[in-house]
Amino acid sequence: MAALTTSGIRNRTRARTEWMLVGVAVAALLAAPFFLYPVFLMKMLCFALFACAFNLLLGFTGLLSFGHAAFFGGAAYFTAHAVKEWGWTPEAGILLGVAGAALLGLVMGFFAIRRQGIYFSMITLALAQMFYFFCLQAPFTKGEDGIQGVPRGHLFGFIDLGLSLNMYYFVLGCFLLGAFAIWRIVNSPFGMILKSIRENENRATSLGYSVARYKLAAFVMSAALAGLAGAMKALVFQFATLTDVTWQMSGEVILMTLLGGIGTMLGPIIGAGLVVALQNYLATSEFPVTIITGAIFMICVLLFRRGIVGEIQARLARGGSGEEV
């Protein structure tokens, strides 16, 4: 009884500490644009949300997608076209991007979830490449030139997103909303079923769960949140190009998630921040960025197989169990 009480106190203390860290992180993000370049921070937030959306599928459902760039870049194209050509407001353009990414996720997921393992991954890659060639040929994407000069517009008709500070806090709000949605999904009964599918799909099926439906729902949710990240990126940089839908972009988000830690809430954010910071720092140097990121990935695989955050959590858990003993 005393051991249970001690364990409960420890869990409450840990939860309180985690929420305090979240509060500190949010406060730091609110103050960050006064000390760092806002565009760099916005890029980091967009890719952090993209990595978190991908982690919802890989880390908590166990499905490795090689085609998430289709949702990220597709939403960027939808939003950019709607805002520039149709004169939509930024919030309406972003909603269109999210809806378009969710629809793409529904179509791609419908075919992909029929297979498992590497076959699932290859189907997502093939469908994403089909979408890439569609974007290359479609008139509304402007081909290799992309959609350029996208206006940021006025949020709700009166907040000028042309000002970097206003745009940053809008992106931060969308990021926090997306991160909270992922946290809520993961910690809901639906999220528990996703984890059970990841651990033992056959057992989940034997318990009466429609595994295919849960997989498809997770795929669509992940695609929609990736679309939110892509739509924001289109407004931040004011363009959408083929770079956003290439297979290299899918590989980049996989790298971010693996570096930070699969199946953790904070891992993809740390991984995305690390990769974006390296790209920004080495952009003006003559040394290839891919070599640096590849070397860091190899080091993490060899020394931190669970990723940076995953390894830290594992060591803390071992320390906590040692204290209980």
Second form
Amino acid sequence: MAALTTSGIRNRTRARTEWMLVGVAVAALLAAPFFLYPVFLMKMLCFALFACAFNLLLGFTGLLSFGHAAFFGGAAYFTAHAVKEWGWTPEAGILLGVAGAALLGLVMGFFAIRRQGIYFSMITLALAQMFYFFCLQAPFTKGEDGIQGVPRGHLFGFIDLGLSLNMYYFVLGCFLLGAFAIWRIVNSPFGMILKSIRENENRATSLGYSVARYKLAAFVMSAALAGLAGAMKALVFQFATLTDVTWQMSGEVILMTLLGGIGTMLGPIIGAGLVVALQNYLATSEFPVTIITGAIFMICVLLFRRGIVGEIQARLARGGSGEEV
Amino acid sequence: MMNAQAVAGGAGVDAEPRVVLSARGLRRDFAGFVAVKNVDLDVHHAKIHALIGPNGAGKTTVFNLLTKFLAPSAGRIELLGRDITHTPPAKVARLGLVRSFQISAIFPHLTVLDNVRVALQRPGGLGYQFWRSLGALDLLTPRAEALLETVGLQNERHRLAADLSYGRKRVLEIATTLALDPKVLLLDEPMAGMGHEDVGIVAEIIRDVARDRAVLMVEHNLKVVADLCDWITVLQRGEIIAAGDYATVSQDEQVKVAYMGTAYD
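Switching from the form predicted on its own: structure of the form predicted in complex with the partner chain?
Once more the chain from above appears, this time first in line as the rest of the complex follows.
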């Protein structure tokens, strides 16, 4: 009984600290565009959501997708096309991007979940490469040029997203919504089953769970949220190009998640922020970006495999409860 | 080849011993190697049935076939009168045939309580609810705690399952299995690697749960088998060489040779 109450109190204190941190972070994000370049911040938010969506699959279901660029870049194309060619409003365009990514996720997931481990990753890579080829050839994507000059339009018909502050708060809103959705999924009865599948797939099967259906559901959710990130990016930069559907983009999101901390809520956000900031900073310097990010990746894997946030959490847990490992 | 029904029913309270799980002509080939052949098996309600045999005899393969983790190359399996030969494993579990694993199968980074609650979550569609908070699972807590109490893990419910001792992990696995209230329980070496006191506890638990369900277990500890099991099937090189109660089986010439002939002690 005593153990129960102390751990209960400890959990409650920890939860309160966590909510306070989230509050501070949201306040900082609200104030950020007055101090930093809004397009840079929006890019960070898009990639942060992309990494969070990816982490839903890798960190909380145990599935390493090597094809998430298809959802990110695919949604960017869908949204850009709907807004530019069909004159859709931005919110409708984003919804189409999300729906398209989810559908793509359903098809890719349907095939990929039939295999486990490295084979799963290889199938996602292969299907994403097929999608890349489709984007290269399909007329609506405009091939090497991409869809350029996408108008940001008016949100709900009256909020001018051409103004960068309006656009920033819209992106921030979508980001918070997406991050909340992921947090909710992870901490839900469904999320519990996902974790149990990650921990021991055979055992979950032997308890009567149709593991394949849970994996597919998680895959589609992750694809849809990655699509939300890609759709926003298309509106922020006002173009959609092949860069976002290449396998390098799938690799980049793995790097971001790993750097920040797999299976932590905040890790992918920190990781994405760091990688984007680094790319921005190095873009104007002499150093080749790929070598620097590659070096960081290696240092991360060799020295702190739990990632930045994972490492901090592990240290705190060790300090907090004495003898525990 | 074997007449399980007649013998196993003899001492039971049930006048009509019910066969709840039966296999006929079970066979499994692995790329030119026959791991299991011609296995006939009848598992009865309220009986403890042991599957024994030297290492590599195919005991775990039989388990995998019965629970459909492996597809049989030939043969037929019936659970509660229903043909499950081509039923997927998760469905088999939902129909009431639940297994444990040789390597302790727990969810290491979940708490002890959550390990059991995961098993309780499926009925009522709680498994798919991604929009609700974890508080939705609170209604399962009393049942989960009651299960933990029957196996003596109630004081450890908030620890991570990974931090339990080996024996306690196996006990947790049994509690998780019982949470599904299975009709037939398949236990793959439930006492392997356990300390003396844990063996006693687990034997008691198994005896207790077998009062109103069938148990089929793979076990190496012959003393445990002698004490606990009503019926024994001996497997060697994928084939049944003997079946009967302990007295019968232990006198069987083929069984003696099989056990002496290997490095088994």
